[in-house]
Structures are given as structure tokens and as C-alpha cells.
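Quick heads-up: it's one chain on its own, the form predicted alone, in C-alpha cells.
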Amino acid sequence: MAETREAIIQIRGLTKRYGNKTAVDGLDLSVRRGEIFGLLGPNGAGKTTTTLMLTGLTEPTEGTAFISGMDCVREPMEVKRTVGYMPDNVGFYNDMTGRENLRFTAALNGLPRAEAEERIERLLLRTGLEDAGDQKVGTYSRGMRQRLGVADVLMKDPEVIIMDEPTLGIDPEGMRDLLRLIVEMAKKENRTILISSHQLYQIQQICDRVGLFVKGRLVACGTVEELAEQTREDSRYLTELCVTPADDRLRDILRDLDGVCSVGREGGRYMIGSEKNISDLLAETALKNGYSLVSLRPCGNDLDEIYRRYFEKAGHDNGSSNGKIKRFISRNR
């Protein structure tokens, strides 16, 4: 993504305290127009409090937040006209149909009836709910409710969409549908999407950049590749190679390859440390020496591993937050 693209969300020194507890601590962040940005961290890290401050639902203790040049504190109504907010549990009237819920949202936003009806039809079709629009929302699955949530947000045609845990509790097929919708909204319509989530794998699939949040602080920000490079231990690459048959002979062969620093073996799994990416050489060497390749993948570029390394680097392996962080990472492995 071009660095020259304008920043549509600008946050400086944003802080929120509840008594002696600091939920968000001096947050600085810029999100560019048309970008999908993932705000990542365990429960209690401060993600939801940040989104609430951006949407004017709670006031910051200190700092500023602007969306499209509008002050989120001083101009909350103007911000709400520009921003669509989708909470983790979208609130609909269960005894009303999907279509009726969207009509209610249209009325709240002052849309003329004819325009609202046309937009409802288009959004039901776009979200794959055209056959369920006249069913009561109480019969909807979690995935259907989330897709209706997207339609609900799009009723007012927002420039910026803030989503809190949008993929939580959705089955794989519903997940794919929702992620496709999110990407379309950003890439085809140039909307800015800010996603607060702890679903690491989903974030890695669709986000242009991610921010890692812990105890109210943003400890790192960038693309997954940039964060992996920043935390790469000893500037080495780590590659996992799985073959059949597995033996110590291949381990010795791999150790002699140019650029290899270390080789570890556990059953049919070899972990190779190297000075650069030598995946092609590893595959070629294994095949040439009579081994069948089962899998080959770089290690350390997954968000769960990046997240773990950042906390180790920052000295968070002890203290009261450590158990929560480890549970957060283990759930996403």
C-alpha cells in the first residue's frame, strides 16, 4: 500500500483511565483510506475501549482522535454519520425480519423510503441474505446475523467501518463469506476497515497492517512481514521441513548446505536455521537424495509466533498478564 495514501483515522496520545486502571495508554495510530487494519490482542488489552472512544461512545481521559478530519470527542454526531460500527454481538430485534430490521436502521438514519427499499434489496443480495430477508432474525445463525450486521452498517454508506470481533463464533463457511465481504468493502469501494479481534489467523489473511495491543499499549504496528522481520531471532530464518523416510543422514546433509546455521530433528520433522531464505534449496536437496517431501514452510511469520516473540522481547513472560497472553496465543495455534 502506498505510504502517500491519506490517513483517515488519526489518533494521538489517546488515553482512557477508569479510576486507577488504565485501559488505553497513550495510543498513537494512523490508519489510511482503503486500508484493512487489525487491532490485535487478548481480552482486556484495551481494543474495545479504543473502538468505543473512536465511535464517541466513551470519552477519552487524554489525547485526541480524528476520523475524516472530525474530532471524535467534540463532533460525535458528525463522526457517527461517517462511521459504521459493528459490535461483537450485533443487536437486532429477533421478532422482526432481516428486512424490517434494515428498514428500522434506514429510518434512524433519515433515508427516504424509496431509497431505503432499493438499498435494502441491494444489500440483502450482496450479503447473501436475499432468501432470508423475510425470515425473523431470531431464526438466523451467527454467521447470518454477522452478514446482516454488515448490511446494517452499509445502510448509511459509511467511509469508515469499525468492527469488534466480527468473526467470533462463525462456522468456516460463514467466515469465508464475511471475510470476502470485508475485503470487497475495502478494495472495491475504498472504505477503511478497522477490525478489533483476537482471531489471529483471520486477521493475517485479510489485513494490510496489524497493531499488537497489550495492557492498553500498542507495542508494535506494521505488516505481518515487517513484524516478523523485526522480531526474527539472531537475524535468522527458520524453516520446517517434513519428509519420508526420516533419518539422521538427511540431517547431516542439510547441515553441510551453504548458509545453514543449525538443523534440529524430531521424527520426520526438521527445523533448519539459515542466514537467508533457502526453501527451494532444501526441497531440491531432499528430493535429490531420495526423500519424499511431505511439507515445507517458513516458521515465525504467523501472527501467534510474532505475538509471542514481542512479549518475550518486552519482558512480559512474567507478571500478572503472562497467563492471559499465553492463553490468548495457545487458543490461536
Contents of the next structure:
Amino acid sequence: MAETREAIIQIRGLTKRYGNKTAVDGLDLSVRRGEIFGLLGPNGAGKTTTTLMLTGLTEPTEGTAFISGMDCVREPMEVKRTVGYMPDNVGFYNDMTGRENLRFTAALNGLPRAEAEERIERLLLRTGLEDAGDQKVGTYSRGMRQRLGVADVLMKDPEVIIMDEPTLGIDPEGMRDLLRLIVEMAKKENRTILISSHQLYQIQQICDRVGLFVKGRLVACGTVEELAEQTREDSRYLTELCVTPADDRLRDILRDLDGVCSVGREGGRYMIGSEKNISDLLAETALKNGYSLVSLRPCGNDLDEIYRRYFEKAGHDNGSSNGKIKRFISRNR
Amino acid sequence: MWALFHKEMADHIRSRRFLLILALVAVSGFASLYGALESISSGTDTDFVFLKLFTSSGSSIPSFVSFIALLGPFVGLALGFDAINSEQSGGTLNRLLSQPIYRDSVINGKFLAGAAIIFTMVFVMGGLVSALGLIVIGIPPSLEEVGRIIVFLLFTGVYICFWLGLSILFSVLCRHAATSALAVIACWLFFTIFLSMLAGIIAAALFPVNGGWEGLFNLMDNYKCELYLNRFSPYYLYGEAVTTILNPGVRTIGIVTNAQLEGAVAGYLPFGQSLLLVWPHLTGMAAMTLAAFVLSYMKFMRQEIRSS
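Having seen the form predicted alone, the form predicted together with the partner chain:
Now the full complex is given, and it begins with the chain already shown.
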């Protein structure tokens, strides 16, 4: 597995300014071959700009980006041959069928006709669109479009796939299919995948590493566990406990437990802050006092919690933006 | 680029919009043919009868030439007004550009596909009208007439391509297809209708002709001023050129004094001379087309590709 450690995407000091607004500010990043990397951040953090710069669609103001050793600015044609880009709201020609759209992509990539037909057939089957292939794209649902987008990206058999908000606005089942496809592409075919998203939950499921992107800067980068560890140092363990029946008595009992710093109650949900992990103790206490346990969940190991803490650390004193982020997180829960 | 070119061609041919325009042009072409035949059969002039198919008008129907001059722009702008911005709003542009093609091949492919469609349509239309006319009047065209008709069709193609270029320019400039359609229709109306009025007003203001002796002296300048202003409009330019090409009786464009006409032998102008007379018009129209295209090309190449 030595070759899988090789960095296929290398970004150094990448900067993009629009007028005096800096969209991406000195981004350093390297992604290894066969890895699924999640680029996370709220809207307007510069994720899309980064993906556009990687595919050579926008020129960076400063810095360099290399994909498989090719300069994204100097050799965009070579880069475009090995990089598949799936934009957000991927668009197709609505008055053409799915198959025709793929055929067009094949023609743009200069694939020989026979090979293209064979590949289209295979990809339609793989993305579950074999029945819809001859329908006009205008009649497709959003999930189908997204899957057609995956097929479209795979038409050129890319080494690197860059996806911009691939999971936006599709239903849970479509999401599952899409995520399965993405994992398959990375693990079975050893393609490198860079996903930009603000849907933390999905990203957490499939990404090997994530980077948090705030206001054009990469504030943190690593596996989800690493990020959780990084933020844990300056915050307490937080455990969510749900029981029936819920009353204030339990709150007082929990508060008196050893190592518990705070207890909050919201209906049947109790949020317990503690100095160390005390899940066992909490469960035991609840059961012993005649409550039946509905759920017990350590908070803070999932991305949105990490995300929130990073924002708090970044010092969002500005009330409105804080509210926005909270809304943003609650939306994605 | 050829993949794009083929796709655009296929799109145009299959689109309902194009079929509609084709029907419109065909109907007006045949109507004008009918009118021309009517006036030819009642006329006594037998020189260059075949060319009269295109130039003469019936009692109530304008001639083929004037129909094309009026409707031709419509064809061009219908083919081009949403060339770039529909790709942008449909989200297909960035997908397209992430394929291994150069950015300019998108706009080149679109323009070339439109131009190919236009030239095909124009020549087919011209051929159809000639063929029908030949069947009805039964007089075969002379070689000179064929040459004149081919040059006329070439002019028409270039003329419509100018409008295609202009509409593509607006499709790059405007984010919404509706805006660019409105803008280019406004241009069309301005050039075909208002510019001639405006030219008259400006010429009258600069060189008043209703003031006694002074007016008499201004007459020439007034006319020239109006003519030159009018020639800014491709519509006027096209009309002037085509009239000269299709009517060998036109010996000169612009103003001629009596002194210059003295001693001239009345007769028809040879084909070569007619061509010489309208050569600047062709150059001018080709230059305008190129200018429109180059502007849109430059703008497109510098544009930021953001879907939002």
C-alpha cells in the first residue's frame, strides 16, 4: 500500500481575490491517492472557488496547485483529462436523453465510439439509470440527475474526482446510493475524491479526512477523530441522555454525581457536562433510580459539534453570524 | 470543437424555435415569390427577368429581398440570443468547461454551428425560390444572373451572421436569456426602423435645407450626411448592396450630379462592376460581424465561471 500514500493533489499558498474580497486565503493542502477528502465550510467560505481553481476554470491570484504533478494553471488541458469535476447543481441538456448527454461528454473527451457506447452502458447500469437512460433529462428527479452526474464524471475514467455539494437536496435513499457510489469509486477503483460540502453528517460517514474551511482559510485538517481530539482539550465531555419519565428529580440526582459539572434539561433530554467520559455511570444511575433509558449519546465526536466549537474558537463575537451558524448546524443535524 | 459543433447543429435543427423561424421565412419567401410572379407576368420589361423574382414586389406583398432584409436578423438573433447564458443558467457551462476542451471552442463551435445553419438555410431558400420561379416563368437564367443570385445569397448569409454575432455578444453580456433577447431585438428595431428617421433628423439639424440660398448649398451635404449615417445600419447597408447586385440597372450608389451623368451611355452594369460597387459593403458587413464576434469572444474568455 505504499503507493496509496503518495500525495496526488498538492496545493501551496493558493489565494484568490475578487477585487478586495479574498475568497481563498493561502490554502495549503495535500490529498493522498485513493483518499476521500471532505472540504467543509459554510456557504461563501471559498469551497467552490477552490474546486474551480483545481480544475483550471478560474485562475488563482497567487499560489500553486498540482494534480498528479501537473500544474492546474499551466496545463489545464492535461489536468482536465485526469480530473472529473461535478459542479453543484450539475446541469444537463434537458432536451437530450441521459444517454445522449453522456455520449456528448464522451465525444468531448475524444473517446472512440465503440468504447464510449460500452462505457455508457456500464455506467448507466452502475448508477441505476439503465431504465431512464433513454428518457429526456428534463424528466429526471434530482437524485437521478446527481447520479447521472456521477456517470458523467466517470465517462473519462478520471484519477481524481472533485465534487461540489454532491449531496445537496436529494432524499435519504438517493443519498445512500450516492454515498455508496462515492465510496466504491474511492476504495475499489483507487480514485481520489475531493468533496466540498456543508452537509456534515454525510461527510462524516464517508470521508477519510476532512478540512474545515472558514472565510477562505483552512482552520483545521485531519480525520474526524483527530479533530474531535484537538477541540476536546479546551472543552468538556458532553453526553446526551434521554429517559422516560422525565422529571426534575433526575436532574438533581445527576448533578450530585461525581465529576458532573453541569446538567441541563429540555423535556426528556438531559445534557450532562463532565470532566471525563462517564457514560456508564450515567446509565447506571438512571436505571437505578427507576427511569428507563431511551438513548445515551456522547456529543462532541461528530462533525457538527467539532464544527461549532471551531466557530466558537474562531471568536464569532458577531451575534448575527453566530445565529446563522447555529441555524446552519441545526439544519444539518 | 467538432463535437460541440455537431451538437449545436443537432440542437438547432431539432429545436422548435428553429422550425418556427424556418416556417416563417419559407412562408414569407413563397408569398413574395407569388407577388413577384404576379408583377412579372403583367410587366413588359424582359431584361433580367429571373432577377426580378427576387426584387419585384406584388401589389401588396413586399419583395423577397425586403422580406429577407427585415426577417433575416430575426433568424440570426433567434439562433444566438441564449447561446452562452442558457448554458450558464442551466449549469452546463462549468461541466462543459471541465472537459478537456479549450474554452474558446465553446463559443467558436456555437458561432460556426449557427453560421452553418444560416448559410444552409439561405442557400436552400434561394434555390427553392429560383426553382419554383423557373418552373413558373420557364425562362432559364443566364450565367450572369446565376452569379448575381449566388452573390446575393452570400450577402444574405453574412448579413444574418452579423445578427448571430450580435445576439451571441448579448448572450455573453446578459445573465438572462430574456434580457439578451430584448436587448438584441431593441438593436434590430433601432437599426431597421429608427436609425433612418434619426439620420434624417440629424442631417436636417446639421445642414438645414429649408433656408433659401443656404438651404440650396446645404442640399448636397445634407444628403451625404444622411446617407453616411444610414450606412451605420447593417439593414441599410444590406439593402443598398443587394439592390445593386440584383438590379443591373443600378449604376451608382450615393449622389451623382448631372454633370457626372453627362455623356454616360444608358445601359446595364456588368456583373463585375456591380460587384465592385458593393465590395465595400461586403467588407463592412464582414467587419461588423467579426467585431461583434471578437467582442463576445473576449468577454467570454475573461468571464468568471461561477454558476451562481
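Think of the rigid core as the biggest set of C-alphas that the two forms share within 1.5 Å after superposition. Residue numbers count along the first chain shown, from 1. Being a predicted model, the structure only gives us computed values, none of them experimental.
Enquirer: Would the C-alpha of R33 be classed as shifted by 2 Å or more between the two forms after rigid-core alignment?
Expert: Shift of 2 Å or more: no.
Enquirer: My question is whether L54 is one of the residues whose C-alpha shifts by 2 Å or more between the two forms, given a fit on the rigid core.
Expert: The answer is no, as the C-alpha of L54 shifts between the two forms by less than 2 Å after core alignment.
Enquirer: By the 2 angstroms cut-off, has the C-alpha of V73 moved between the two forms once the rigid core is superposed?
Expert: After core superposition, the C-alpha of V73 moves less than 2 Å between the two forms.
Enquirer: Enter the rigid core superposed C-alpha shift of L293 between the two forms, rounded to one decimal in Å.
Expert: It moves 3.2 Å at the C-alpha.
Enquirer: Report, in Å with one decimal, the C-alpha displacement of D258 between the two forms after core superposition.
Expert: On core superposition, this C-alpha lies 8.1 Å from its counterpart.
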